[in-house]
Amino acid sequence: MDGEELTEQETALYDRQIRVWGANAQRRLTKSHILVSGIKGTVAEFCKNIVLAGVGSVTLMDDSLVTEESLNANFLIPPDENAYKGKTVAEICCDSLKDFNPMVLVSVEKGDLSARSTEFFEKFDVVVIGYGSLATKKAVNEKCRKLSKRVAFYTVDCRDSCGEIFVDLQDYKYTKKKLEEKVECELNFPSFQEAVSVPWKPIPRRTAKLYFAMRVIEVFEENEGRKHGECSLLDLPTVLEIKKKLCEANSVSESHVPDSLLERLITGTIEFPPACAIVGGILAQEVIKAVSGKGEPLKNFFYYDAQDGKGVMEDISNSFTS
């Protein structure tokens, strides 16, 4: 990603942010290639932010057709039906993002992300999966980890006014300021499979309840063959039964995962735009950190709930059991 120097046009356009994080960080951004799959409200916010920041390219994957529900939080889709009729979400969002920053190459890739070969991901520096199935997130993360180069991997999911971000930077080195000195640091990240398979009992009780609730919802959708958001209040008994089995298997009380939280997650299928802006902004900030090598990254989950207005980082790995 180090590549050639910034052009005069790039230096002029990104002058303000170069003053913040330096020319080398901006150069890495402008040479980076980002793959984004699944584009709803939160991911739309993320895409807007990284395009404005000046990444090299953004490749969008989302073959779903635009519906009225798509318009709720995805501001990249114009409200005029004639503008999006017959087009996929990725195609419409691609057109909108090009207007934000013509210097960023925005393109569309069609097809099923999970069916792509390991080699497909080698041309990207960052892979972001929005609203993906449990199987897709596991499979793509595994493929990224098999590559000889390090590919930063992220998942993001928003339901109702709650959001989750997962980060896997593998073995990651970065610099941060300590007093007046720059310090070299290194972090080791678990894979997605490892992070969602940690036994619940050793995890501290103060850990965000959303971590456990999202695992319950993932298992429900996988067992029932549902896509993201394909659930309603009628599914609550099944979800609660899955929660009971998971709590028993992990030797924890059922109070570990509040029923009221699970009910919110399965009934709030439409995203809450203010939550999208916050979670999408955090995700963009983290990707910029990872690409530029500047600043301490989030490790390895982030949760936001608009009901209490709190955002929390949770470091969840097998270290709890060692």
Second form
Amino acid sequence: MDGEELTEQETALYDRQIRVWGANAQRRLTKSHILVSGIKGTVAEFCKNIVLAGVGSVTLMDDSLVTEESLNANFLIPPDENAYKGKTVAEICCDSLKDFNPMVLVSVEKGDLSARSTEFFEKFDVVVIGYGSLATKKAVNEKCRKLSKRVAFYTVDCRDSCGEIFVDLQDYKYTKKKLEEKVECELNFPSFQEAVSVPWKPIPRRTAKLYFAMRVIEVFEENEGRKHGECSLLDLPTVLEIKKKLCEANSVSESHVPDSLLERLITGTIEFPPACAIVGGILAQEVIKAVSGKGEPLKNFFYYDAQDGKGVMEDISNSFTS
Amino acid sequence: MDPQQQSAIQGAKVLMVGAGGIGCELLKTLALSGFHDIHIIDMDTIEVSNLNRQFLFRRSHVGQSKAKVARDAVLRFRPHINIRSYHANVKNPEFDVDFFKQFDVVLNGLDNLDARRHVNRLCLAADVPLVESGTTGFLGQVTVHVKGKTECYECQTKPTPKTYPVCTITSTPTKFVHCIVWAKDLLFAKLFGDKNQDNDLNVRAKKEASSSKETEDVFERAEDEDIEQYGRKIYDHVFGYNIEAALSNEETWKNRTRPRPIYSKEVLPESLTQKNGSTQNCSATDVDDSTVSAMPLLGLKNPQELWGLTQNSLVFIEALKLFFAKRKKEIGHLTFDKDDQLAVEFVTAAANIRAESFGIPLHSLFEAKGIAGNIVHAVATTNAIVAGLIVIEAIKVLKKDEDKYRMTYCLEHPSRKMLLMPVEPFEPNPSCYVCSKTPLVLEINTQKSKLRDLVDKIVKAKLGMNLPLIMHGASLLYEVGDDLDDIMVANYNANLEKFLSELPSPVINGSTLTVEDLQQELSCKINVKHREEFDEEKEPEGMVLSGWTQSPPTKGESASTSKNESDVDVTESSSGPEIASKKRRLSETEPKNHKRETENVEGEDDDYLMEIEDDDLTEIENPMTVSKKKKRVA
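Switch from the form predicted on its own to the form predicted in complex with the partner chain and give that structure.
First the chain shown before, then all remaining chains and molecules of the complex.
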């Protein structure tokens, strides 16, 4: 297989998971480089999972300073003011993550993610944007797509007790086990830009309402120049106005996006830790799949809502119109 | 978070059982979610192979109590909450019904059926809701058990550890796992374990060995006997002579491939001492027992590599030599341990040589270790997801949000687009012997089975009782306890050796036994049916226990009155409208169907998955099957 054998130490540490995905997948994992930005609760869970899984390196980007709120669902930050004072979230989380698995290189990259050049992303195999703005998600996704090597691109967002994951693996080949045979499969992923601008009308009615609701919130935050989660019940009229416009533009009725759901998403600004654990777990599983090339990946959205307990995969691309 | 939820969480006193794969994640998520008062029981200590997912533990913690280290780690990011740890077995008597009563909810992150059933019974007795969970690989499940409202953990039969017919193991193996069981339970136990231990396999081994007078003492090593010579003698006996003896029974091989006897001189050079440096020479280097290993001496490094017959034979002899040279003191009381490198090497080699003899594909040490140690497949992500789901259910239970209780399955491949699939919980099974006190039926030969067989194979192994008491009418046949006087103990011991029909109060066809466990506060009745013959292959225990052949009592809407109900969907056919959505399909309670279900789960590539002694769980229902039967949440 590609590259050298796993060391004795690695085999002992990763024994139980090698029994799940095999030694080749583990070797690929140990050589993968992951960039992560926006380290709130769900992303903290994700980072813990991939560090434990034994990826090669994790690069953290989050220059925000630690606040009371960031302590809420992020167990990577010790609640000791003396320890976190003057440090960024990324720096503090880096210290905690290193401790989880000494074999993984964890480091911090300062600065604004969206200002980075295309070349910057070439160093990575996986890019994960947590809680990003619409503009950042679009821009970074485009840069990743320009590279000659395939960079797996993910976004993740949690509000109230709901979560969304977006996946772009471009043209992706993988092996699937069908009965005893291994089958080669190929999937074509739309870009983020394409996936969020699919006309709503042809999308099947049973599609998760969260897909539409998240688009409304995204536009709201973009228009108003808000940071992620910077909203309250006072913003509901504006949000409903945006919803109305989007529904009209897509020629669907306003009941397409329930008001109650939008209200939940803008008022539930404190993260719900069990939902973070669930969405962060699913995201890590997907990244592990993409890096190891084993198993059918999620295409291309995932939604979790603690209220109904479902975790659903939605394939949203222009295929509806064609 | 709504205020009602907040106060439910903050006022709750929670018991967590298990601080392993699920437990670490659960304790973290509970603490982050605002739980203030958490008690945690775990008897285990930390091992290196835990560190890939039990993220509260570090290498420096290896050997320490999981419950305690997990507590300390979580207190570091949530210093002001109360966490109490118990480094103890949940089956200990101090964890009695009164202990359980102090909690608002019990959360299980356990690794074995036995402890799960025990906790289920205590929760029922104490009337405390239970949230149960388990994971294996990418699969997981979380279920809610509230007395009188949803089914208990034992309302559906659980897959019991796979057992193999004795003759498959001793004479006619067809799969690698058979060779592993032979190498581990028979040969390893015979050579290095308690020689007086009388398990079925050892009895067989003795019989085979004693078929000829000279071989009677083949396993005994004379004081001055050269270890290598002794090893070769064992090798020739078990892989050569025994196979040859078995081949002489033509009847056995009529429809089977004949095995090939293998003798050491065919595969190994005259003397190994020259070739790889004698063991005696290396004994000067002082090494820790647990790290003694034959592989480096033979230049073998990669545990995932497949060894040929010669390599396996070399490992066999070398490992055996090392046991006698370096670990002599332990011989006679060793039991196989998956973390004992030398034991794993020996068992791998022995299983592979036997496999070669029977034309079965050989396996690497890594694979053999997984099979021999029943090692669970475990990843951090599934445990994290399951822990999140447990907390969500626990909050619903605390808010008494009954309509919202769900059991949730984590799937590897989406089913109807779902990776996380919630399902409405079932009502209690009216014919469950644990929560509904329905009598069980035991078919047994009352003239040929002893009370001991009943106690070991049924009361302990099947019913999972810890401190059992058995009564026939008013006559007490057997009990266990500290407060018994000598005369009673002698009486009970004498009863154990008696055939059922010859007990002071004879147990015969039509008798009803009462079996109780005072710690679990569980009592159940067993109706005895005498039966003469049992199929050795299909019913190796010589008795059959069934909990559901009896038609359920008149309680509730269950309409099953006949035996031809196997495919009737009660949901549609016969239950009252308001409970229809939650009625279980009766077909599911049929052992036949159940068996199919579990085979689906374990069948794929792990037909060796038996009882798990490691962390996490295996008894996962097949959600695909479940989804067809159970009403999905709209």
